[in-house]
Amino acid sequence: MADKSFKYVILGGGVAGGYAAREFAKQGVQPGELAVISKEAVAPYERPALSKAYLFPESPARLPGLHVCVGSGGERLLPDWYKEKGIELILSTEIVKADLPGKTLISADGKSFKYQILIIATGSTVIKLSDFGVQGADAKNIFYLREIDDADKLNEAIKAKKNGKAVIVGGGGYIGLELGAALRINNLDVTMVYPEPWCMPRLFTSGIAAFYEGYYANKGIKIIKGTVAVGFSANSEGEVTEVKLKDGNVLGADIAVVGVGGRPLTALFKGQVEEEKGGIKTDGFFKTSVPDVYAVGDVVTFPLKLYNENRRVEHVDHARKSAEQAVKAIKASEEGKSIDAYDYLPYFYSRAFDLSWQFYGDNVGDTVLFGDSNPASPKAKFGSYWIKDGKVVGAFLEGGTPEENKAVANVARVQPPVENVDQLAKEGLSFASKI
């Protein structure tokens, strides 16, 4: 079959791929110049919805409602949008070989795609328990959540196992906490299991975590900490019935959801491009070590200007912004212009039940907890500052208004000095408001 050739190819149809396509359209792209290649069967969509509104029992989010770029308040890019812009959307196509020196991608069915400029936006994949040989991990009704197909299968199981028992393995992370809430809203009996001493330990302090664990317990969710799943039992239909834990506990389960982390999809490029800290190394314009190859989103280790170090960030906000930056850099370079290097303020957020938190900056140094963090409060509002070398370097807020969230973001960016930590705890949110 004849090769297809494009000036630009975006490899990956996730959030970063969709936002890169929009930026190309904004910057001006000729019909036939750009292709987006995705192994998924649908146009790029806002992945974070899958662990939240997609699973709601009433008025659930569905395509086409969650196509990018609706997650950042932009226009929904429906499949017709790509046609109108002359962008070729190549779906259900898995690339199995990337020849970067030859500027060619080969798909599983033997098609080859040539490009002049490539943007790698392959994202992450979930880590599966079967990768570690966990006994019974291939039973039916054990779910992982990454793509819309996964969410559809989980939804069917939720309906089929009405009022049943759900166990979330690795429930202390992002996905675990969001899915714990979604399954409970669906009236399942939920148990969350995680090895750490408290939830979200990579970000939360024990004080922050105590609020969420208390809140979840008040919603009827059971939490078992300090242990892991070592095996699963199944019935004669092959469906999961039990989760066996390392501490000897055995939990009944009609559904098990596993959220033990992800890994960046970089295998196609191994040995062809420079890597660092588990990601593809780029500069502040998302250029890799290979000419005409850019990389964005989860797969990238990039210079975090604010802290003068290279980091890899797995979050939708960075996926969106890095994609836009790479396209602006490509277009500027073609026009002989220059743009500023990426200057990212790390940002993470989550929503579950009636809760909504945002974090900005760096979670290093000493911490100060402020506000009402009682999980029984009807409208808890609290936060934390991280202080390093006498300056506030990070800020977290639960239950903030848009203005308050903007204020804590500003604090993390400006890094104001702190003279008295006790005074800071007393001032709490008002400290951020005056910066």
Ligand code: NAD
Given for the second form:
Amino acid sequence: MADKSFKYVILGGGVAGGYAAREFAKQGVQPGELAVISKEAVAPYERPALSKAYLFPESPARLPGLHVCVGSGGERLLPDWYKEKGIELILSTEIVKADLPGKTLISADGKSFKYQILIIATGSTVIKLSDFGVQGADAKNIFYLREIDDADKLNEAIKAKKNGKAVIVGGGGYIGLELGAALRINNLDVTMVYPEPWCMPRLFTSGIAAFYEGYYANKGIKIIKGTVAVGFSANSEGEVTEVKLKDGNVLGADIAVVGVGGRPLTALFKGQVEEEKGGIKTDGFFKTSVPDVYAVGDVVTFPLKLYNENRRVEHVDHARKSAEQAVKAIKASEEGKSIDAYDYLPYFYSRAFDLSWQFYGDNVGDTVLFGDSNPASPKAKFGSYWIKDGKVVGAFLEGGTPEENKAVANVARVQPPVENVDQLAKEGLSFASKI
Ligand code: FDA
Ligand code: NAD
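For comparison with the form predicted on its own, produce the structure of the form predicted together with nicotinamide-adenine-dinucleotide (NAD).
In what comes next, the whole complex appears, and the chain from above leads the way.
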């Protein structure tokens, strides 16, 4: 006998879980039909805030201010909202076993939950340095950032180590660049370390990266490239004191922050559901290979129709939109109707210091850099286009207005032909604005 039984269960109370719950409420759900199960102790919130406003020294963002769906300008879903809708929010509950054929989930404290339809929204977890056996990586004051508890611990250390030294390991990734800025704003002495020749190499061209590296240097941040952390020293209290690098350098550290990538949380379903490219494989309605099981957000490898390829996307816009698409598909199929398959335009963004960039589309092919990318400019505004098979397929813009960002999104979607690349570089943003 199951402890609890629901028509719909969303497993994971993160961004996708929260947006899926809102979509269920929009589409119509009866009290008692839907449960959201999450190992976090709080209702779904906008995770991107954790590496930005949550760490500000002045007027930091805090719950309940950052519950979903404020990040996309929507209604803020407080715990009472779930109560009013008759949606059961089952928090601080980790599912440790999933029996997909038996349609049952088992929690760490031995409770069982039955469902008719399951939405997997377990997101990602951090890759840890201890996973590669880095010596001393379990010292105190070495931080990872994924959940709100991690951010609370980091905030405490920032206060305790006022004006101290911080080393960011994996500083050239998303977490690294955002946390490097947040720690500097908190007046720590920041050094960022990463193996690649420039930051964000999977997305940024060397030209884009040169701007951010210059800007960070002007803010007093030291950047060490081409090496990795191979060990940590600690004092008698077990607190980190040094980061040892592969190139022989040793950096003093009161705090170390590690952002060396994420891994989708698919382990519960291994062998039960088809996977591809490290994610749970779905169709354009986020249906998995198992009947009545859907997956959304960071964990899914889905058909990216625009590029005719299956991909996984670890960004918040897709988490929100895939969740909405899955719920719409579930509700439509119950009524014998159909909806259009997901047709996603990849959208990533970041904010740090006074900077703010957006990227749309695909970063493949040749590139042109346009605008003012001098890191010393008081109001730098620049961008890049990616051109493949004579068409613009991707666009990046730093410092754009909402209208300009809309224009670059439109260019990436429309994929206009380019006759002359030099001309495109000269036209820059105005090329996008006239499409
Ligand atoms: P998400 O991680 O949000 O939620 C998964 C939930 O499932 C968590 O609550 C987890 O505890 C729970 N869970 C997992 N396993 C479970 C189990 N077995 N039992 C119960 N619960 C379980 N993107 C972007 O585009 N712009 C940005 O600026 C940022 N910024 C950013 C900052 C930080 C600090 C992070 C960590 C990430 C970002 N992102 C981002 C990425 C973005 O936040 C991410 O893509 C979405 O949160 C993914 O949403 P999901 O719901 O898939 O996972
Ligand atoms: P990432 O993949 O962006 O960056 C990882 C960085 O660590 C890279 O520079 C990589 O070369 C480096 N690295 C890898 N192994 C290393 C090692 N052994 N030593 C030193 N450096 C090493 O991942 P992340 O920044 O950790 O982000 C984690 C997740 O959070 C991702 O899913 C990301 O999309 C998400 N996130 C997104 C945003 C955003 O979209 N603005 C912001 C924060 C986090």
